[in-house]
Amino acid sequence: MPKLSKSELVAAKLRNYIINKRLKPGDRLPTEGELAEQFGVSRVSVREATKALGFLGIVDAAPRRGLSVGKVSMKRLSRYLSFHFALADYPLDELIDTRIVVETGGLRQVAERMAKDPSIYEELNAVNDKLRRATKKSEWLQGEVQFHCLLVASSGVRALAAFNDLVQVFFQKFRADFSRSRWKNGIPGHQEIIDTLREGEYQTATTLLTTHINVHRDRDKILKRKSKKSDAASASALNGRSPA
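Is it possible to get the structure of the chain by itself, in the form predicted on its own?
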């Protein structure tokens, strides 16, 4: 694990201070000087830490008013999380596991909200109908992202929706793996998931969605097996070749 800088250590201490004191957005924080004395660091380190936390919305610094607890923007956090996922070379299995946790995590809430508001089902159904009419891969990818993001957002759980950009990153990174037959086969899966949610059977929908996402894992295993066979065949041909 990389060593944390002094300002990162101060930022961690300040986050813990906010949590332990059970402070809320708008609550005043100690001054830079008081925090420096309390944490045993320089005011420069405190200032760097508060600037970093201010960028994320955790700390609000205003002239003459001093430091206070900010209101974290989940949209802002999600943008930088997606940027991290796009740059980091995470294995496919880890990205799939993350998608399963995020996308299935709010299905109970989707089913409950759908029972009270039929328009949630209608909106998801409309997106899936649009996917049926897609003729280009780019159209399908856009619709696929829209469907899965809308499914998460329909839970009403904002903390989950903050990870929705991960879905877009996933499809961008692995778009070469999506064939026409793949997307046509996925549409009935979407329909079964939302029909099951409309019936209130969110546990069954969880199993269906997990299987739906795991198709990418199964496809990856098939491609790896084919690659190994191809490599083995090439090596065998080379070994059996007569010297020139």
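Starting from the form predicted on its own, produce the coordinates for the form predicted in complex with the DNA.
Below: the lone chain, stripped of partners and molecules.
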């Protein structure tokens, strides 16, 4: 059990403070000095906590104005997590499983919302167009993440979208060694998915998206074919959901 340092405790207490008082972005927090007194620690410890939270955009600090609750955005995180090499945490298979669950999980809602609001389709289409025009690999990498994040965000299930943002960052390193012909190939796949969704056929879209994501698994299998025989056809799960 890793013993929590004082600044980490302060961060946790600050979190509870924000939750208990039901503070929302923009609301004021006590000053560093007041927090120090209230929590019974020195200003240094408070600062280490607020600074750390400030890095993430959770709190916002300015001289004279003091501290306030900031707007949490996943973009801040990605900035610090852009070290793809440091993220070798979960094996590829588990990340792919995770992606399939999270991304396909929201498709029904995406289809429903598309039916009511055509602009959702337009946005996704625009991102995919941008992807078509991409020439440099970095452009594609960025666009690819953007597309998949927007897809889940379009479900309107924001908690799922937030988690998906993280997963996409984690996954980034596996996209790195993807040949150009390979990713040019994926773009019509995107198109098919959103077109199918516009028709309301979210179950078909689920199959398509699953296959799209599983491409990474196949590639991995090929790379280490020497290992045990495995069922490459995969095609495994379409998660049957939606009980009415």
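The structure presented is a predicted model; accordingly, all values stated were derived computationally and were not measured. Residue numbers count along the first chain shown, from 1. We call the rigid core whatever largest set of C-alpha positions still superposes within 1.5 Å between the two forms.
Novice: Does the C-alpha of E192 move 2 Å or more between the two forms once the rigid core is lined up?
Specialist: Shift at E192: below 2 Å after core fit.
Novice: Please say whether, between the two forms, the C-alpha of T207 moves by 2 Å or more once the core is aligned.
Specialist: It does not reach a 2 Å shift.
Novice: Where the rigid core has been superposed, how far does the Cα of E37 end up moving between the two forms, given in Å?
Specialist: A shift of 24.5 Å at the C-alpha.
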